[in-house]
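Read the single chain below, which is given as C-alpha cells and is the form predicted alone.
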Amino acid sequence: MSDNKKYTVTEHILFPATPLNLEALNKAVANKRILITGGSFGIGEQVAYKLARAKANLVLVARSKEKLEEVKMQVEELGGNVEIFVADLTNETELDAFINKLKSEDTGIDIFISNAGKSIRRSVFDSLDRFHDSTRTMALNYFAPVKLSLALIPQLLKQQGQIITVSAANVLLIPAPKWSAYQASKVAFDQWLRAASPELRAKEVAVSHVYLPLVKTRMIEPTEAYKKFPAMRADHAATIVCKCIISRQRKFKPWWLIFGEIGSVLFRVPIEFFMKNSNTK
C-alpha cells in the first residue's frame, strides 16, 4: 500500500524527512470533501491513503475501474469514506459527465486536488508526425484541470475552500529537450492558475502549488535514465501535499530547486550550450 523502499544517503540531503501531524490533519479535513485526479496509481493513490487515516471524504477519478476498486477498499479499511468514478479526463464526454455529476450532488467539493498527469519524453525530430503527443499532454494536464477547476469554483467559494495542484519542479527552470510536450502542458496550468489565484485568494479560496522533484511512480518507469536519479518517495509526496491541506501555502518546492531557478537566469547560454552538445539520450 505504501511505498517502504529506503532512501539512499543522497535522496535523504535532497529530500529530508516531512512530518506529518495527524491530528493537524484529521482537524483540516473534518466535514470536508476533497476530490483527487489520478486517484488509482501513484501521489494519487498515496495521498488518499493518508487522507483516509484522517477519516476524509474522498471522491476519487480515474480510468482504471479494478485499481479504483482496490483503492477504495483500502481507503474503506483505513476508516475513510470515498466514492470512485470511473473517466478519461481527456475524453470531453466522460469529462463532462464527471462534472455534471458532480454539480448535481448536494455535497460539494471542499479541496480539489489536482494530481492526474501525463508525461512523455520525446525527441522533436522523432514528433514531426506526432502531433497528438502534444494533444493528449494538453488534454489531461492542462484542459482537463481548467475545465474542473471552472466547474468547482463556485462550490470552492462558498465551502472557502483549497485547489491544490501537484506540479513538476522543472516547470520552474530552463525548458529540457525532449520534454517539449510534457513541460508546454504543465507551465500552462501553473500559469492559468498562477494568475487566477490573486482572484481566489481574494475570495478566501486558497490555492497551492506542490512543484515536486523526480517522484518513484510509474510515470518515470519508460525514460531508462531515471532509474539511476534520485527520486522522492510517492508517500513523501504524498505527506507533502497532505501538509499543503494542513496550511494551505501559497507552494511548496525542493529546498535546493532556488539554486537551480537562479542559474536558470544567470546560467542561461552556458547551459543550453551544453545541452545542445550533451547526449541526452
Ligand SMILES: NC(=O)c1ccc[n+]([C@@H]2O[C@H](COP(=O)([O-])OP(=O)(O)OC[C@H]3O[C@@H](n4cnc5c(N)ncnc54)[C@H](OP(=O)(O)O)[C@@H]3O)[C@@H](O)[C@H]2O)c1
Contents of the next structure:
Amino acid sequence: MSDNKKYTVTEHILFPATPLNLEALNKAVANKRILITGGSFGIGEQVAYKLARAKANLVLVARSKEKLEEVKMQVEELGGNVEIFVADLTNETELDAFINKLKSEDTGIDIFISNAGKSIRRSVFDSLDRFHDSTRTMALNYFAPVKLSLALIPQLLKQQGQIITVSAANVLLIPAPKWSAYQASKVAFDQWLRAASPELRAKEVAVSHVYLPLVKTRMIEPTEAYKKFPAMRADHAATIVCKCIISRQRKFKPWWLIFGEIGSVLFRVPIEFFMKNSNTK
Ligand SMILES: NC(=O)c1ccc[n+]([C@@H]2O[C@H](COP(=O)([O-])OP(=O)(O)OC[C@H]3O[C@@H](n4cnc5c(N)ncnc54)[C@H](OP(=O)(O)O)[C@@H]3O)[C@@H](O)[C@H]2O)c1
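Instead of the form predicted alone shown above, give the structure for the form predicted in complex with this ligand, please.
Full complex below, order starting with the chain above.
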C-alpha cells in the first residue's frame, strides 16, 4: 500500500520533504466530498490513502475494478469513506454515465482532483500510422477533465470548491522530443484550466496546478532511460496534492523548475541543438 522506496542523496535535494499538517488536512476535508480520477494506482491511489487518514469522503474512478476494490478496502481500514466507479474515461458513454451519476446525487463534489492520465513516449517517425496515440491521450488527459470540470462547476460554485490538476513539470519547459502526443494533451488541459481559473477564482472556486517532476509509478516503467533518473515517490506527490487542499494555492512546482523555465528561454537554441543530436532510447 505505502510507497516506502528510499530517496538517494540527489533525490533528497531535488525533492525536499513536504511537511503536512494533519490537523489542518482533517479540517480542510471535513464534510467535503472529493473526486479523484485515476484513484486505482500511482499518485491517485496514494492521495486516496492520505485523505483516508483524514477521514475524507472519497469518490474514485478508474478502469481496474479489482484494484479499485482493493483500494476501497484499504481506504476504509484507514478511516475514510469511499465510493468507487469503474469507467473508462476515454469512452464517451462511460464518461457520460459517470457524470450523470454525479449530477443526480444530492451530495455534490467539493474537490475535483483531475489525476487520471496516460503517457506515451514515441518518436514521431514511429507514430506515422498511430494517429490514435494523439486521440487517446487527448481523450483522457484533455477532453475527460474538461467535460468533468464543466459538469462539476455548478456544484463547485455552491460549495466554494476546488479543482486540482496533476500536471507535469515539462508543461512549463521546452517540449521534449518523443513526447508530442502526451505533452500536447497535458499542455491542453493546463491551458484550459489556466484560462478558466480567473473566472472560477472570482467566484471562490480555487484552482491548483501541481507541476510534478518524474514520479516513480508504473507510468514511467516502460521508459528504460528513466530507470536511472531521479524521481519523486508517489506518496510524496500525494502529500503535495493534499497540501494544496489545505492551502488552496494556485500552483506547486519543484524549487528547481524555475531554472529550467529560465533556461528554456535563455538557452533555447543550444537546448534544441542538444535535443536534435541526442538519441536517448
Ligand atoms: N509518473 C510521472 O512521472 C508523472 C509526472 C508528472 C505528471 N504525472 C501525472 O500524474 C497523473 C497520475 O499518473 P501516475 O504516474 O500515477 O500513473 P499511473 O500509476 O499509471 O496511474 C494512472 C491512473 O489513471 C487511471 N487511468 C488510466 N487510463 C484511464 C482511463 N482510460 N479511464 C479511467 N482511468 C484511467 C489508471 O487506472 P486504471 O488503469 O485502473 O484505469 C490509474 O489509476 C497523470 O495525470 C500523469 O500525467 C505523472
